[in-house]
Structures are given as structure tokens and as C-alpha cells.
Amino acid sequence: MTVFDHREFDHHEILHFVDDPATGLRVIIAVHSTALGPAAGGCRRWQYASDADAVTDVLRLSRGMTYKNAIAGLPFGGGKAVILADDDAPKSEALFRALGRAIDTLGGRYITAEDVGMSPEDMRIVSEETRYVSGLPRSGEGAGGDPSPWTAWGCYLGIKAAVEARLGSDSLEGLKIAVQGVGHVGLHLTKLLAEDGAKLVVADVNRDNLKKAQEIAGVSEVSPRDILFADVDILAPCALGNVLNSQTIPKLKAKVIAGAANNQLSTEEDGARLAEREILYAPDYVINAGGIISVAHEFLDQSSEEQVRAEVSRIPERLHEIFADAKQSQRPTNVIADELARRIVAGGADTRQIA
């Protein structure tokens, strides 16, 4: 089987494999679409079970970035990079410089930023080899730097929108919310939810993350294997993807799923499974767009906090439109969102062809 036959291949424009023995860098860069502009999306560093898993991840993530940027109204297409982490090749300045050089060879068709396993400081090193990078350490009063707080804030606003649509409440006071993963984004999110009076239960494989969440928000803990099935009103997946599938969905107790993780659904059909159980799903690439909005404004040198806040504040509006369409048409929310994103991308491609 070739990559063109891969189940997640969706007419991706570029799939770039880089192996740099001198630094230990092995990275896959995927450009899904440049119909709306250069492909923008973060770079994650992860220890994959196999190279095939890394390919699957980068194909799915890059397509998700196309849809995310389109619905967020950003002048960017979708791309992603995944570094295959290796204990024999830990983080190093040389590795990130090699990453920068690899990105630069694409001539601006892909713009990177930090994702899981990466930091603004890592991006600073990358920026010494290429200008096609954002999410750099914050300077002055701009809204650049770590995009996690913006992702969390947009997710918080999206949770409130989903609660209003499904539970008919404009308050989170007293609602039970399970947060799966309290890393950078999840930790910020738990703080916001706790401040609104939600009762929080969390899980994470990292004890330091759990300790921070306890200090900040006074959360209760459950094991990572049980968090999805907690008896709560809202489930917020904020770790890795593929957690909602034919095995987990029948055991869910939450009425709303609204979280920051990418690719929460294992397959498109899982959206229908949620709808059949009357569980309202906030499409992940709509609710978690706060980070890319910040990164985009930073790259475009439009990084005032007011501008970013105004754009992120539109996430609930977009979700309400999707929820209403799904309710009227009796179709899953993920299908509605995908169709909307594809229409926007197709319109951009047509405009470029006319120009």
C-alpha cells in the first residue's frame, strides 16, 4: 500500500519526510491545503508506537488544520509537522535548527508553531533557521507566545455555548465537568471552569500536572482509564485524539462533549453514534481554534491582545450556528462542520483560479 491509498490521505499537497542523522531529527511535514493561504499548523513531538502511526497522525492533523483555519476565517490553509521522538535523540538546539532548515526548504508553504511536546523556546531556536514560524516567546504587549491560554479560553467559551444549547443553562455553576488531560491547555481550562463554579474531576498520566491542577482549581482525580466514563454533565477531552469510538461512546455518561484535543472522533461515524445517544459534540477544530488564531495574528504582525480576543470570542457564535443546523437537519455536528469547512476551502480555491 502506498501513502496515496492511506485511509486518511485526502489529496494532501505535500508529505515531506526528513531524516537528519547528524541531529537525530526525524520529522514528517504534511501540507493538506493551501487554497486559502500558506498551510499553518503546529509541530508536535511524540513517541509513536510506529512510523505508520505517525503518518496517520500527521495526515489527520493537517486536514483538521485546514478545516480549523477555514472556519476561523483565517487566511491560511492547513498543515502539521510531527517529530518522531526518540530517547536516543532528546531535545537539542541542533535538532530544532535542523527542523527550521527542513521547514525552510518548503519556501513558505508551511508555517509552524508549538504543539504537544514543544515550547515557545523551541520555536525561537527554529526561527533562527527559518522565518516561517510563529508562537515565539512573547515580547512587549502583543498576544504572541504560548497559544495555550487562548486555546483554553476559546474552549471555555465553547463549553458555555454547548451547555446553553444542550442543557438550556447560561451558567456553569454546579455542573460536573470531567477534564481529560491537564497539561498546558487543560490546566488553563480547569482554572476558568473552577472560577465559574463548576465541579471538576480530572485525569492525567503526569503527576506534576495533577498537582498543579489541584493547587489551582481544587479538582478531584480519577484514573486516566476511567475519566471518559465519569458521571458528569460535560466531558472535555484535552489530551490526545481518537478517544471517542465504537467502544467508548456506549459507556459515556456526559450529555456534552466539548474539549481542546484534536481528532477526538476516531471515525466520522462516531459523530453519528454520539448524536444517536443525544450527546452534543462540539467539533474539536471549531472549539479549539483559539491557539491558531493567536498564532496567525502574531505571524501577520497583528498581535494585539484586543484583536485576538475579539476573534476568539466568535467561537461560540460559530458553534451555535453548527448546533442549530444540526438540530434542524437531524445530522451530526461533525458532518455539518466538515461540510462548512469544505465549502469555505472550495470557495478559496475557486477565487485563486479566477485570479
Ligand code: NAD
Given for the second form:
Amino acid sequence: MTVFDHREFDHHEILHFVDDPATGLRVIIAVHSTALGPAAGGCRRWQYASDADAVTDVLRLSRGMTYKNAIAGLPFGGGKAVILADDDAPKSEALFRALGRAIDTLGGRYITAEDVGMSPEDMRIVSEETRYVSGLPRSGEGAGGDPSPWTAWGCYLGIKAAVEARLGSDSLEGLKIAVQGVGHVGLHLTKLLAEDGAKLVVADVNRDNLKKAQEIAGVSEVSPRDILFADVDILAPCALGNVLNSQTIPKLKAKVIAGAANNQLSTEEDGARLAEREILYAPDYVINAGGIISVAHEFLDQSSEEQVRAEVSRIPERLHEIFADAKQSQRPTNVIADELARRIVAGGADTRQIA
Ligand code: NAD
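Can you give me the structure for the form predicted together with the named molecule, which would complement the form predicted on its own we have just seen?
All chains and molecules follow, beginning with the one already shown.
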């Protein structure tokens, strides 16, 4: 496996491999950029088909965090960690402590939080070994804790912005929305959308999660195989990445794609494929920034819920700017968002301040 000429390698500052036979922990931590501050981004625990897949994932996810934090106006760079889940090394206190020690050796250049497969309680164990962790179980009145409700709320606001831009409506009443994946974020999002009168179809490979979603009024089920191609107005990918590609895009029926999953596009060109079909794509790292906004405020101890709410509420205005620029310049929204993020990073830390 090569790294420096890997197609997703983008001058990442650190790629840190840890193998801890005592606990079975195998983790890769990627710091993409610290230009705007220490690299912040979640830790994913996932059973990868190969080590190479894990490297690809961490390279893409960490760069996405650089862009996400930049556009969200946070004083953080981008990083991510992926734990290579293994049935022989299940979740354990020892494993999360080893993760905490691995993060601590980077001396604050990477700050972790939860992502897919990790919980606030897991982060609490990590915090026994390092202070470079956020998304800890909430105590008292402040913001923080599980970031997924904030991610869902930001997505909900972002969906409304995209609907306004593409469908010319400020209401979700009666619109058909497909939600792929009703885990931490998808379930919260489904509730918010249902409360606004949207007609929802959902899919999940996990029956328990699906059951919870079906208990919400007016939600029906579609098979995981068919959800992307459901006859809906809006598709909200809230499972894993790489769902929008040359095979899937020609078969999409939605006019708007706006959801929480990271790395929804397989390649940059997939943004152009969507634009050609006049499907409005809300760049994933812009619409799903609610969670990292909460995590950042918690870490910096500027943690009133009102501040987090105010910052997450700015997601629609950022999307509107991107949509307007894309429309005016006739270029795909993902290209506009990437350029904006790179401009902010190039401007350096002076231009960034948490509100
Ligand atoms: P999660 O693991 O709680 O939920 C993901 C759900 O998707 C699970 O219920 C899983 O069973 C389901 N799923 C997996 N493969 C599927 C498939 N092929 N079809 C249908 N369902 C499938 O994760 P989450 O925290 O809700 O995050 C969801 C996505 O949002 C991830 O891509 C994550 O990186 C991204 N994200 C999450 C946050 C956050 O605050 N949790 C923040 C930003 C981005």
C-alpha cells in the first residue's frame, strides 16, 4: 500500500498508525491540516474490508474535517481517526484507554470526538487518558455531549434551505423525503422532518433502528437497496459515504440531496453529474457541521446551548451563499464549497474565531 501517491493524499500533515496487541486496538489517526488550529474530528469504529480501505477513509474524512471546520468558522484544523474494528477485539475499557493514550502522544495536534460506532460513554473512557477529547457525556446545563442531535438539527435547517433554493418553497409540508440510515443522526432528523409534515420513507440495515423510526407517525419503510432511488423530492443520505456515484446518480429521482453522511460523493466529478441532472446537492461537510460546532464549543468551554444554537443556525446562510455562487457561475456546489474552504484555510488562523 502506498500513501504519498495515494489518490486521496493531500499533503496530510500526519498519518499515525497504532497497533496495540495488548488490547487489540488498531487505529489510524490522520491530521490533514492544522493551519486554522488543532485538528478536530471524530473517531469512527468500523469493520473495513481491508487496511487500504481504512487508509482511504481516514484520508478523505480528515480532509473533509479541514473543510468543514473552515466553513463553519471554527478555530480548528481537520483530522479524523478510524479504528479497524475486529470481532476478536471488541469494544472494551482497555481498548478505549489505549486509544486515549495514542491520541495523547500527538500532544494536542488532534482532538477526537464520537463518529459512527462510538458513543459519549466511549469518549468518557478516552478522556481518562487524554484531555484532547470532546463529545463527553453532558453534565449540568452547558452544551456538549452527543453531537448527533445538533448534526440532525443543522441538516434539518439545511434541507429547508435547499428546498427553498431548488423547489422555491419554504415549507416541507407534503414533500416526500427519503432518509437512508436512521441511526443517531437519521432518527433525530426523521422526527424533525415528520413534525413539519413531510412524507417520509426510510431504510436501515439495522432492524432495531428501523423499528424506532417506524414508530414516528407517517414513516414508511423501503429496502436499503431501493432507498436511493425512491420517488421522492429530497434524498437525505445519513448512513455511510460513497453513495453518489456514476452508477447511482443516473437512477436518482430526488431533486435535492441533503443529508448528514460524510463523503457522499464518490469522486469530485459526481458533483458535476448531479448538477447536469439539475439535482441540487448540499455539500455534506457544510450541512452536517452541527455536531462539530457543538463539540468545538464544548472543548473550548464556551458551552452555552444558545451559542451552539446560534452557530448551527448559520448553516442555511452558508448553504445559500454556495447555492447562489453555483447558480451564478454554473458550477457544481461541491466545487464551490471546496474552493471556499481552501480560501479560508489559505487565509490562515487570523481570519477564524469562534463566535
Ligand atoms: P450511526 O452509526 O448511528 O447511524 C448510521 C445508520 O446507518 C445505522 O443505523 C446503520 O445501520 C445505517 N446503515 C448503514 N449502512 C446502511 C445502508 N447501506 N442502508 C441503510 N442504512 C444503513 O451514525 P450517525 O452518527 O447517525 O452518522 C451517520 C452519518 O452522518 C455518518 O456518515 C457520519 O459520519 C455522519 N455524521 C455524523 C455526525 C454525528 O454527529 N453523529 C456528524 C457529522 C456527520
